[in-house]
Amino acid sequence: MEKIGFIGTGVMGGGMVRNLLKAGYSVNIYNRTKAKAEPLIQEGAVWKDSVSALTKSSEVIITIVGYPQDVEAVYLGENGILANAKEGSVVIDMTTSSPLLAQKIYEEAKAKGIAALDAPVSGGDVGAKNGTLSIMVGGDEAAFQRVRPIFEAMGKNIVYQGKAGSGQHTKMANQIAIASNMLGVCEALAYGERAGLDMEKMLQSISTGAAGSFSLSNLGPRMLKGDFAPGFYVKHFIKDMTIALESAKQMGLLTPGLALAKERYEELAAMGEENSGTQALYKLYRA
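Chain shown above in sequence, structure on its own - the form predicted on its own:
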């Protein structure tokens, strides 16, 4: 089994590393804050002190970091992945990031004899923990097939989308669908509460009908309980929506639903909720 290097052991990365360990992989890890990685070290992951040290001792390097600028720094910097990866390695960015940056990394990796895949995920902290993530992959199909068993340790719905950048474009479509849906979920729950309905019964009815969605079934109950802990941060969702709006503009596509959702989430962030989960949008309707 190929030795994996994993950079970024936060809310999502931690669960993903655990599933790789359960599948029998040897996993080197690096995170900006070692203390946050201590539980994984106790469970068998091997700590490396730098991106370069991790890269040199791994055959497949996976990243899931915060923002496109973080992706660029970890891949293209002087001490980054591409400067230190061995020829024949596979690098996989699972951050939700810019399609254009994914294409740039692919080209620079290819010139060094390294295969690069963009493979963002959907499914939140629950999917990362349970190994049921949806994984959308762009890059060369041969590289995808080589690392497919690694993806299968972390996800269930694994789809090769096409050339470099296709994974990120697919994730943008995913985020666009979620953005407007989250507005609808919050408004539906606010309406039900204002009407004096039994909210558990209401959810039971509408979550299994035509209105059903992941957000309604999984985040709706959290909203009603006042559980706004992050499965996916508000600040990261705003980042994703910004990328999606920029990509849509480049293609000449109007996305007014997405623009409205971003405005509402920015309003929420201005209230100090940037580190809350995306379900905290419901606070705007309870205010």
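Same protein, different condition: the form predicted on its own was shown, now please give the form predicted together with another copy of the chain.
What comes next is one chain alone, with no partners or other molecules.
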């Protein structure tokens, strides 16, 4: 079994590392804040003091960090992954990040005999914990096949999407579909509440037909209860929408629904809700 190095042991990464350990992999870990990694060390992960130390002692390096600038720093920085990875190793970025950056990392890695995959996920912290993430993978297919067992330890719906950047592009399409739908879910529920409907009965009528969606069924009831605890953070969704909007613009595609959703979420964040869950958008609509 390949020796794994894992960078970024937050809520998502923590669950993923646990599933790798459970599957029998030996896992080196590194995180900016060591305290967050302590429980994993107790459970058998091996702490490394730097990105370079981790990279030098691993064959497959996985990252799930915050923003595209963090991805760029950890891969392309002076003491970053590509400066330290062995020829023949595979590097996998599972952060939701820029498709163009994924292509850049792929090219620079390739020049050094390293295979780079972009493999963002969906399914949230629950999916990370239960090993049921959906994983969308871009890069060379041979590299994908080589590390497929590693993906299988962390996810269920694992799809090779094509050349470098395709994983990120697929995730962007996913977030674009969600963005406008969140407006629709909020507006439908707010309308029903203003009209004085019995909201449970209303959901019984509309959630299984043509208006049905994951967000309506899963986030709708939380909106109505006023439960705005984060499954997925407002601030992270804004990050994703920002990347998606830029990426669409670069391809000459106008996405007015996405633009409107991003604007509304920024309004929400400005109200101090950036650490709430995405369903907090409902706060903009409540009477």
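Numbering follows the first chain given and starts at 1. Quantities reported herein were computed from a predicted structural model and do not represent experimental measurements. We call the rigid core whatever largest set of C-alpha positions still superposes within 1.5 Å between the two forms.
In this comparison between these two forms, the rigid parts meet at a hinge, and the single option from Val90, Met172, Phe237, Met154 located at it is Met172. Of the two rigid parts that make up the chain, the smaller rotates 10° against the larger between these two forms. Overlaying the rigid core between these two forms leaves the Cα of Leu197 displaced by 5.5 angstrom.
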